[in-house]
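Below you'll find only one chain, the form predicted on its own, shown as structure tokens.
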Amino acid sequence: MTSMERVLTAISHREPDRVPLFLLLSLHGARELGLSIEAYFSRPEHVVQGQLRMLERYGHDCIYGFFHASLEAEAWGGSTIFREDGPPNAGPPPIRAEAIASLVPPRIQEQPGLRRVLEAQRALRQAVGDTVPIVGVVMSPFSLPVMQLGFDHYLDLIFDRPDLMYRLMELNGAFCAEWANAQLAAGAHAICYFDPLASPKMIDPVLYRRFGAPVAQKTIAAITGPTATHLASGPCLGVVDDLVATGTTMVGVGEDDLAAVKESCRGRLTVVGNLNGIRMRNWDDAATATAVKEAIEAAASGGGFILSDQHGEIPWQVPEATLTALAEAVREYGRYPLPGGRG
């Protein structure tokens, strides 16, 4: 099977030839090219070359067309802070609550950072066609306000000015759908809908159901391709039914009992996860193989499972040798039918 065939079979809740592997590597391409992280993301051709080199090196089953989340903050007037050994972060929040009433969404084609992403995804699609899924990324209208306003003002808005929170999410929803569809038109096959505030560990599910879930339903319905809702390491077990109701296809699993999540999602959502990227920094070959086998044992039966990390981005500090061992372990232990006739 090609990677695309393997993934499509898995998300149809059937068993492909082996468990698909998504190595969500946004930063390691810089090391492949001997560049700083800031220099790497400054030109789309760097990301194209980095992603293709990593695909050849590890033989995993996706291309990650994601640069960094703060590009969306930049589009709304914010900035990016680069680090030498970690993901870029958003600078000071660009929006004040009193400006929300007159705010208008940015235009995608007028944003240099977003145009770089589209250019890279376009070139990647030309390079791999439909043999390997290309994953684009958007921030959810419910979680983006943390970067737009800062966490303290985000909570102020929810509790004290819900009218402005609804207004901001409406603007963000329009922007999110347009940004997702621009990536699909450029070359992405699917969209990762990052929504960490949907996790019960981050916010009371009652508030998620009041604010985040309705806007997710509306926004995902406006996105013209499949979506994977990712809670960026946050547990999802308490909101699985809510995520199903949004119309999403997959869920990125964080700090959850993987077997329990798979049982809750079986036949409804494809489970993506949930190797611990922080622990992964110190795994040797034996620890890597054990983690892969445990995840496969917990969730691979019957398809509907893609092995990946739990955050949606593998840390810079994870060595290349560990990634190689991880890919080899999936090829050795992830072949269907699983041992013992399970599935």
Contents of the next structure:
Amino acid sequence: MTSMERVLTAISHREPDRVPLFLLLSLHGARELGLSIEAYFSRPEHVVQGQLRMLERYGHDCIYGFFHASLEAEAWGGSTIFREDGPPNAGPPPIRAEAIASLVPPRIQEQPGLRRVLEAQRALRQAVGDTVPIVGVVMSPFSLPVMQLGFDHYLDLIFDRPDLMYRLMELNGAFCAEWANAQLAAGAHAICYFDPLASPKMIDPVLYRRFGAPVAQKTIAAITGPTATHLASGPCLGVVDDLVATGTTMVGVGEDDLAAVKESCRGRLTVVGNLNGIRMRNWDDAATATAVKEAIEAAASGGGFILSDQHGEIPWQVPEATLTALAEAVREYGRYPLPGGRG
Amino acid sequence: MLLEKYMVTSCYSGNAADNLAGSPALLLESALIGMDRLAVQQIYADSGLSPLCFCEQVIAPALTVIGEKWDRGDLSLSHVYMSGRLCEEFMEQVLGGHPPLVDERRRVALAVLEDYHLLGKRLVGFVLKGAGISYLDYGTVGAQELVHRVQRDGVRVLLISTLMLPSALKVREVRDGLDRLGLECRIIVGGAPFRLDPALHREVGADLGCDTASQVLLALAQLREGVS
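Take the protein just shown as the form predicted on its own and give its structure as the form predicted in complex with the partner chain.
Time for the whole complex; same chain goes first.
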């Protein structure tokens, strides 16, 4: 099977030849090319080269057409702070609550950072065609305000100014759908809809149902391709039914009991996850194999499962040897039918 | 109302909720989760406690229980934040913006390492203020600058909040910088990377790690008693 066939089979809740592996490597391409992270993201061809080299090195099942989240903050007037050993971070929040009433969404074609992403995805699609899924990324309208306003001011807005909150969701929803569709048009096959605030760990599910779920339903309906809602390490068990109702296809799982999540999602959502990227830094081959086996044991039966990390980005500090061991472990332990006749 | 039988210290181990059944702290917890500002003021008025006692015996335990419930997955971070914000508002409105201070002889400072996302620091600030503990707020700061300020201000307990792994790993730089200067300053860390890897705080040379903002009270008590 090609990676695309493997993934399409898995997300159809059937068992492919083996468990698909998504190594969500946004940063390691810089090391492949011997570049600083800032230099790496400065040119789309670097990311293209980096992603293709990592695809060859690890033989995993996706291309991650993601640069860094702060590009969206930049589009709304924010800034990016680069560092040598981790993902670029969003600088001070660019928007104040009182400006929301007159706020205008950015135009994607006027944003150099977003254009670089589209250029990279276009070239990646030319390189791999439909053999390997290319994953684009958007920040959800409900979670983007953490970068737009700052988390505390965002929570203040939810509680103190629901009128402005509704307006912000409208603006962000329109931008999010447009940005997702631009990526799909450029070459992405699917969109990872990052929505960490959908997790009950972050936001009271009552508030999520009032603000986050409606805008997710509307936005995901407007996105012209499949979506994976990713909670970026947040648990999802309390909102699985809500996520299903948004129309999303997959869920990126965080600090959850993976077997319980799989049971809750079975036949409805494909589960993506949930290796701990922070601990992965210190795994030896045995620990890597154990983690892979445990995840497969918990969630792989019947398909509907893609092995990945739990955050949607593997830390820079995870060594290449560990990633190689991880990919080998999936090939060894992830073959269907699973041992013992499961599935 | 007889409060003596409910008296607890401002720091806990185990499940704080077990100690609070029917207490003003439990009433306050309920008022905070329900965002009932009037109830918060009423509980204070009914308590007959001095501001300092109310902080130590009611606000701090209530915030601790809310933190524990968040840790267990029973509440959301939005509950934790709004509870802290209501306590801060209460202290400003009812106590005139001058929270009472407990006898904390060690100088405490609170900082965020290289990040502009300050929710974690604000949550810790709510807990410290709620418990009547004064602290220096360093805001967002780099590792070397942080070491310099600790030396300048004679800080003995440094609280560091981080959001991302690289910032968490920078705590090692702070630890080494303090050690090079021979400064006796204990480090307490918290934030997502430390929650996701319970061994990380030791790896970076911190004395203690907290899974929730309210655990900072327990951590301060442990350091006071010489546990690390």
